[in-house]
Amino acid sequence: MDLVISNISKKFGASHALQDVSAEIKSGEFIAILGPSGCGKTTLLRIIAGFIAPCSGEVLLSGSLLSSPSGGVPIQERNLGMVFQSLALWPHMTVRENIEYPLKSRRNRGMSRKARQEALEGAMTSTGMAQFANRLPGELSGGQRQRVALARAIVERPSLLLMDEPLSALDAELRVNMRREIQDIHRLTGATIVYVTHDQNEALAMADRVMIMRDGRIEQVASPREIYRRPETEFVATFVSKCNLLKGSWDGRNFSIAGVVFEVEPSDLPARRFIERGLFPVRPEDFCMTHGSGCESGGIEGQVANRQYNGRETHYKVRCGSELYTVYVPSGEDVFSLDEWVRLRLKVR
């Protein structure tokens, strides 16, 4: 079931949180929505399940109105589920009960009980939580609670499955193994899921596309590789793990910066937009950075101001000149002292 969303917009007051939002969400497709806070993806989020009403403009699934200025389908007669990120247990039902409540909505009602049963029981077994079906939700982990709110989602085996930054409230170790269950889920369920957060990592990690937001808008559209590799906007390429911005001159494949001439192979020339504006998005990790100063062996001349250790890599901020870039380099190689003078180059990919 295709989910489209055409031109919507709505304003609070005289804030526009949306601003002719248009996308189209593939049946059986992961999309992750990721933006700064203020965005506006939990407002379209919520439009798409039908808490709030856009505006202008309209959701369809499957070429049906879903939700328009004058209404749409109730909320409890659309196929979907939803995982707040409250989580929003019932703290007085046990975890059976919690994953039961919408099969006893008005919309299950001619389910049989053998059906009924059958669906609790596969929900509860494929997040792991049959053993605990009777334990109340302030007996259980952050992740076990979580995996309930996951289990009530799927228990109706919805078409359209959305979920509101359900990790934000987890442990860093915690949120990567609950990333592997939603992953799970989404191969076990087959539903179209629309994941709101404000974590990259989480979005790159899991979803088929991503959808950048800032003020209202989408800036991109795109797989996560594309995101990473090829953003087509400043702001996605500063956002998504802090791109350096160069700044400088094209010519052809030539880009120029503070008279050191760096040649780019075809595949690594940026979006046209980069390009007209005299910018190149360098990655922290496709800098190369080596010691000494001077005219010697080209590259651009810096030097550290910055060093953090992150384990698997250190950190580097460089000063070159009025600007600031970020450089990542492996452990086990070179070590770069404060101060000291270096030359970034681009490594050959």
The other form holds:
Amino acid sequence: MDLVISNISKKFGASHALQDVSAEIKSGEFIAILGPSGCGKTTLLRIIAGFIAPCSGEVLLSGSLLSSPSGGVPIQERNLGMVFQSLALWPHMTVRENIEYPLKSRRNRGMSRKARQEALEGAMTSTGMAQFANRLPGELSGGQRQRVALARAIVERPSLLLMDEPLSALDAELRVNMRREIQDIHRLTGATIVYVTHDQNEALAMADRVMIMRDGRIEQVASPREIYRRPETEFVATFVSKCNLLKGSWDGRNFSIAGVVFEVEPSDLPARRFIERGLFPVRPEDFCMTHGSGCESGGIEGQVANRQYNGRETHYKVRCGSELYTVYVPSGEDVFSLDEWVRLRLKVR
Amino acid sequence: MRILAGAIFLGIALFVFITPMLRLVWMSFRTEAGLGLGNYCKLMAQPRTSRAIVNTVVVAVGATLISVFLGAGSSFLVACTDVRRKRLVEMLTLAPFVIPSYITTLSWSSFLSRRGWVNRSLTVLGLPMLDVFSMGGIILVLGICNAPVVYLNTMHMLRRVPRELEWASLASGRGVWETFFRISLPQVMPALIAGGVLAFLAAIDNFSVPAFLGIPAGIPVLSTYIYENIIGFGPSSFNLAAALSVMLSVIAITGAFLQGRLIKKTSGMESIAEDRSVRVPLGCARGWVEGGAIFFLLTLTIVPLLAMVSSAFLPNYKNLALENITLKNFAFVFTNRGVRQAVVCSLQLASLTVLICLIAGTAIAWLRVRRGSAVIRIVEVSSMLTYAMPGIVLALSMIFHWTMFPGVYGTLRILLIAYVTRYLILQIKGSAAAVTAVNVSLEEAALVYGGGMVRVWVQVILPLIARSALASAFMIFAYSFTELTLSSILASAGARTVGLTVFSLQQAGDTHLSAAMSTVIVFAVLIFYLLSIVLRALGKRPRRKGAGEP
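Could you switch over to the form predicted together with the partner chain, since the one displayed so far is the form predicted alone?
Below is the whole assembly, all chains and molecules, this chain first.
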């Protein structure tokens, strides 16, 4: 049940929503599509679902054509579950009727009454909604509504589950709790999940692989750890791991910037693209900041421009020449005051 | 000081809006033997009363079904499907909204006249003639006249059904049509029913259609029955008419209340942005559906109008043929003193009504939105009641109430008062929507930066609400210029209106003259609407540009 997306392009009027997007998603994989708003991630999901047709390219499921510019399989004949950003619960139906609705469709005509009942109850108990079966969506809390939407998406045991920012309507705390439930559902059903989000924490926390998109193109597809540790483009480096992009020059393992030379461990060398462009991505927590006074040398000299206390760490903006670098200093370490001269070095790992 | 002002305001409002209705109720209980149910008993004893009631219900229900079919049908085509020429479909559906209902009636009576090509063709084919002067005719014409109400209520709601609700159903394995009927339709059902209730109310309120078609055929409905009683001038005819009016009003006000409740149910959808994407693609049937719908709507609205226009060029008792064509009817319309007086009269009335409604309505709207005191609420609800009441009933209550003042009844003034009483709520609603859209902080900012209340109004409030407020004013002008129901009762010899002139020409049997006059009115109305569209388009540009400037 591999999902293959090949050379998908989509234009809305004159603007390119998607440009030549290709990816392969393995059966049972949880893939998160991550990107800022307007990057085309929702458009891609809607093309996979069949709500809109691509301008060129095609989507294949287990080798057979799903979506193409000339149509493809009608939506109602695709065996997929979907959770929408607005949840899209039908307000005039009870929880039970909402969840039961897919089971009563033509594609489940052959299903026995008993099997249908079991599927319904399975979906309701696994999401904990059995006790609310006769409520209307309007009478439920945000988290409960979310569970109904999940139950409806999994009731047919689809092999492909599409989720379009399903947690964006919830408040911060509930969102973190619901992540666990979505992971449980993934384990329980074994379905392939394509999960669209603009929240990088969500993507990194849940997915097997993350696909980063920008301006209708794929920037990088990799495991969360790899995305974080070894970004391949400037955008991924700055968007996901909030890296500072130091501009200097590379000589083997040595990176020199403003007369200062950093010696980098072979395992910490950035992707080729950065080396070719004389860039060095440094995550805010990988800087080691010291008071700049005194005669000790080494490190980039700068001045504290802004300080924000965040609990576990303090976020500093340090002005070094014309650049502004972000540095996270764990609480409990030295405190720096505004306008103070400081020195930035690389942490030794 | 403030309490005193409030009390005076409340007093005026109650006197203008509420006391006429109370007086009507009181008159309905007054008999020669004192207060009692005598009038009601007397009415119930007349077989004509029960016939009128039954006819009213049959006509209203039948017309509502037609309106719902037409209005919902074309709103579905425009909002959900991929037919082309949606503007045309919409214009054809809304045409009866712009054209006064007595003109639509006249157009149908020319279309289905005994010498018209429809009935001549039917006779040739050996089929029975279609007679528009019948229950069926009244139902059909009323149904066409009120279809826009249903259309306007449902079209925007259909566009507001969130696409994701429909997609969720498609992803659940349901087809496009099943999705429409199971998911989308239930979302717009309250709006559709509310539109149906409005169409029903408009059908029992309507006077011109049953007056033009029912009176010659001897088919009474409540509105025309009340009219006959009033102009009958029998010993207790006013009291009988009052009793009938109370019955009719009870139906109307119950309906209006029901409609208000239904609108509340859909209030959640008001804020959703409209989505114009295609929800139900028609596939290869598109061309047929499109052509069929346009042909059907043309037959219902434009073809009868053309029949009327062509009959305006004919002398009495002549068929349409080149040698019969004459401009005599139009010569009459443009030279007759009575016609000219009526036009002057209606123009005066419409302008004054608009002026008063614009000033009073906008002031009331602002007070309601910004202050929202109990007094203002009462004023608003009272003016809503006079709008919900059938026109013929309002007219009667105006007679009872304003005869106390000499120099009102029997002159233009009573008509002016009646028009303002009836149409004020339209301006209040239009202006209130406009004021609500203006953020209160804009006014506060102007006050903070040293503008007095006068300057705030002139420089901030009026420029921001002008467009929406004027849209309501245009509507009121069009309504009062072509009004018939109120003037049929309240007009006097020296003060006849345009609508009444058409009515009496038709009642006198001068069908071709009334057709000529209606043709002129239709052209005037069309020019007026084009003008208002052009004005609105012109008004748009400079405001956008200036919005960001100090």
